[in-house]
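A single chain, nothing else alongside it, follows as C-alpha cells in the form predicted on its own.
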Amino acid sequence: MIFVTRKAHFNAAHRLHNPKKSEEWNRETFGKCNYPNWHGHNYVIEVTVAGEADPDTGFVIDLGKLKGIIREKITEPCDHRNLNLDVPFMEGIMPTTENLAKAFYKELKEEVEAIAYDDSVLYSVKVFETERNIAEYCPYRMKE
C-alpha cells in the first residue's frame, strides 16, 4: 500500500458556540473560541490517498488533479470565509477541527476516488488549526 498526501492551506474565521446551551456554558467550554465576533485561523489540510501505483504512470493519483479537487471543494469555498455562515457544506455543523476533518473528507471522497488509480481510496483528511491543534479523520483506521 502506498500513501500519497497533498497539502493545502486556507484562512478562515469561525466561532464555537452551541445554541442549545447557555451563554455561560459556551464561554466556559469554548473560551476564546466563543468570541461573539468570531476569530480566525491559518488552516492547513493534508489529504491522503492510499492504494497501489498505476503500472503505466507510477501514480496512485495524479497530484495535479488532486490539487484541483481540493481547491474546488475545500479551499475556494472556505478561504477568507466564515465557516459558520458562508460555507454551505458546513451548515449546521459546529466548525471544530474534528468536525472540519470529517466534513472535508465527505466533501472530497467521491471526486478523489473517481480519479485515483484502480481501488485506491481517500484514506484520511488531517486539519491543522494551529501547529499544535490537529485532527485527522480516517474511517479506515476505525474499522480495524
Second form
Protein chains: 6
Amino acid sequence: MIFVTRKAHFNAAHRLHNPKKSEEWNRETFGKCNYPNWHGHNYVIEVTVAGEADPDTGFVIDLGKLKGIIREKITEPCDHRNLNLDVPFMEGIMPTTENLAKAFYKELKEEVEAIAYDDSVLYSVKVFETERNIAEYCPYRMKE
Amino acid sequence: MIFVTRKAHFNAAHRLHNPKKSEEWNRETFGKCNYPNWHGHNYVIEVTVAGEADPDTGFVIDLGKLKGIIREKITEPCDHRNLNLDVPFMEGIMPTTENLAKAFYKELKEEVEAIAYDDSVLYSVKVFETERNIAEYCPYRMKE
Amino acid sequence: MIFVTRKAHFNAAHRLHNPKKSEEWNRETFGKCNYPNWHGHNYVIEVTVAGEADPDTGFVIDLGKLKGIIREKITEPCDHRNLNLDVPFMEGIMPTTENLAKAFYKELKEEVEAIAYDDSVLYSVKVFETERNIAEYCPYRMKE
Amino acid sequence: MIFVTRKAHFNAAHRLHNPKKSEEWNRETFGKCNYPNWHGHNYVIEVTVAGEADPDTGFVIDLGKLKGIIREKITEPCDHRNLNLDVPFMEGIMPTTENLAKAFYKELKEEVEAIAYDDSVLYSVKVFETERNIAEYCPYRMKE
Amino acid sequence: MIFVTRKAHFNAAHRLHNPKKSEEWNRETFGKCNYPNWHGHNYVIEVTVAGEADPDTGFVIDLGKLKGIIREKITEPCDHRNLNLDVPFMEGIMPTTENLAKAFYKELKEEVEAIAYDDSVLYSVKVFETERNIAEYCPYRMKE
Amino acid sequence: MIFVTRKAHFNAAHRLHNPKKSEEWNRETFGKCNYPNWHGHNYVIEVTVAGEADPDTGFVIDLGKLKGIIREKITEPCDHRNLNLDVPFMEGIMPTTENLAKAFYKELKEEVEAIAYDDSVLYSVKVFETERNIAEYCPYRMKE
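Alongside the form predicted on its own that was just displayed, please also present the structure of the form predicted in complex with a further copy of the same chain.
Below is the whole assembly, all chains and molecules, this chain first.
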C-alpha cells in the first residue's frame, strides 16, 4: 500500500461561536477564539490518497491533477475568505480544525477517487490551523 | 557587535482597504486582500537587539524579559484580534506587513532599550505574514 | 475518526548509561550519547487524541486544556532539567527517545481521556529528540 | 508498539519517461517532469521501524547503525546521481516518488530488520520529493 | 528603511564543470558536484526590495506583482530545467549558488525597481541550494 | 558582494552560572537556565563568508571544505559535550548564545579566511539555541 500526500495552504478568517448557546457559554468555552471581530490563520492542508501505483505512470494519483482539485474545491472557496460567512460547504458548521478536516474530506472524496488509479481511496485530510494545532480526518484508521 | 533575536507569533484577522480611496481602486489595488469579510494569518515576528554582551551575564538583553515585553506590547493586543478594528496602536494605519513592522518597532523601542545592556539598540523588527511574504523595519541598515 | 494533535517543546539534558552494565559495554553501545558530562536537546513532542467531535463545541478535545495538561505533566517537570536526575517519572528508566515517548504516554493518558469528548482515547505520543531522530508510542496502531 | 524514525536526505536528478509509450503520451502524461534535459530535487526520506524497545539499551533500533545502513544502501548510491541512469536498484523502474519509496523499502528491509530488536519490522519508508509532494510505502497499514 | 521579501522555489538539474579546465581538475575541485549525469535541487529563492512604503497602499512593492515578475524571469525559465543547458541567462556561467544569486539579481533588477515605490531598490537575492548551502548577492551591504 | 552561508548543528548540555556572583544572584538572573543539573539544546549554527566568487570555480569558498573546518573547530569539540566543562575554547566563558557566537567566530576566522577566495572575510556566525532564541556575532555590520 502506498500513501501519496499533497500539501496546500490558504489564509482565512474565522471565529468559534455556537449560535444555539448563550454568549456566556461561548465566551467560557472558546475563550479568545470567540472574540467578536474574527481572527485568522495560515491554514496548511495535507491530502493523502492510498492505493497501488499505476504501472504505466508510476503514480497512485497524478499530483498535478490532485493539486488542481484541491485548488478548485478547497483553496479557491476558502482563500482570503471568512470561514463562518463565505464558504458554502461550511454553512451551519463551526469552523474548528476538526470540522474543517471532515468537511474538506467530503468535498474532495468523489473527484479525487475518480482520477486515482484503480481502487485507490482518499485516505485522510489533515489540517494545520497553526504549527501546534492539528486535526486529521481519516475514516480508514481505527482506534481499535 | 552582537545581534540577538527573539521570535514570537500571534494569529489575527485583517483586510487591506484605504478608506480615502474608491471601492474600485481598493478592489484593483488589493485584490483578494480587500475581500470585505476579512481573512487572517499566523503572524511570526522576529525582534532583534544589537549591542555588546554584559560581562556579568553574557547577555545583550535578557531574552526572558524581552519575551515579556513582546507579549505585553504586541502579542497581547494583537492575538486573536482584528488588526483593523481592535488594536489601538494600529488605528488609522493600514495593516500591511510593512506598516505592522514599523508600528511594532515603535511600540517596542523604548522599553526594549531600557533593559538592554549599555547602549544597545532595537535594531529591527521582522514580520512574516506568511512564510513567503515578509517585511522588516530596520532604521540602522541603509540602502547605500 | 478524527485525530487531534497538539505540539509542545522543552529543553533538557540527558545521558544514555545502563548502570547494570560495565563502563565498556556502555561506551560501546551508546558512543557519544554515553559521554559522562551530559548533553542535551530541544525536545519536541506531539500528543494525539483520537475520537469524534463534540457536536456542541466541534472539539475532540479542548486544545487549550490539553496544552495545560501537557505543561503540568510533561513540560514543567522536564524543561531545563536533567532527564536522568530530576524527573520523578523517569526514575530508573534510561531516557532514550523510545522510553520518553512511552513514559509521557503513561503520564498523560488518564487526565487527557478525562477531558476528551465521549470515548476518545490518547492515541499516541511522538517525541523528536532532534529533527532526524524520532520515536512514537502508539498502543492502537498494530504492526500486523 | 513503538515507531522509531530516522530522517536522511540526498540530492539527485531524474526525469519521468516511460520508454514503452510514445513521446506524445509522455509529454501529455508527465508535463514538465518529462523535459528531456532532466531536473532534480533535494530528496528527504524517513525510515520507520516498529517494535518493542530492548530493555538493556532502551532502543527499538540503534539509530547510529540505522543511519549507516541508510547511507550505504540509499544515500551513497543516489546522492548527486541521476536516478534514471546511475542507480542499480532503480534500473527499469520509473523514478516517481511512489516507486522510490517502494524500492528503498526493499533495499533496506533485510539489513534493518537484522539489527532491530527482537521481531521489530521495517514499518515504512516515506519520500519527500518536495515539501509538497510525498509518498510513503507501508505494507502494514491497510486501507480497510 | 523597510525590507520586503518574497520567497519562491523551483526544481532543477545542474552540474559543476569548468570546460576551460581538465577533467582531473574538475573532479578534484567539484567532487560529487562534477558527476557527469547531473544531479538536482529544490531551489528556494528570497528576493528583497528596500525602500519606503507608499502612503496610499502601505506597500514598498505589490507582492502579487513581484511574485509575477519572479515567475516570469526566474521560475518559468528554470523550473524542471537543466541550469547548464536550458536557461538562456546562465549561458557560459557555471551554476554555482553564488553565480545563480548574481544572475537572478541582474535578471530581476530593472523590472522590480520599475514597479517598486519611489526610489526603492532591489536589495538582494538569496538562493538556497539546500537548507545548508546558501548564497546571497547584495550590492548594498559592504564588508567594511 | 556575495554572502555564502553554511549551516551545521550539534547537541550539547550547558548551564548559566557566573561563579563570581552569589547563588542568589545567579538564581534571580538566570532563572531556569541556572538549574544545577544542566539542561541542553540542539544548537544550529550558520557561518557566513563575504567576498567575490573565484572565476575558475564560481565559489566564494568551497562549501565542502568550510563544512570540514566547522566540523573540526566547532562540531567535534562541542557535540554531545557539556559546554561549561568539556570545551577548551569556552573555558572561563559563560555559554550564553551571545558568547558562543563570538567564540565560534574567533575559532573559525583564520582557517576560514585562509581557504576563501581572494580577500573574502568571515562575515558572521549565527547561533540558534532554540528556534526562538538566536544570537549573531558580526564585526562588519555596524549599528550606525
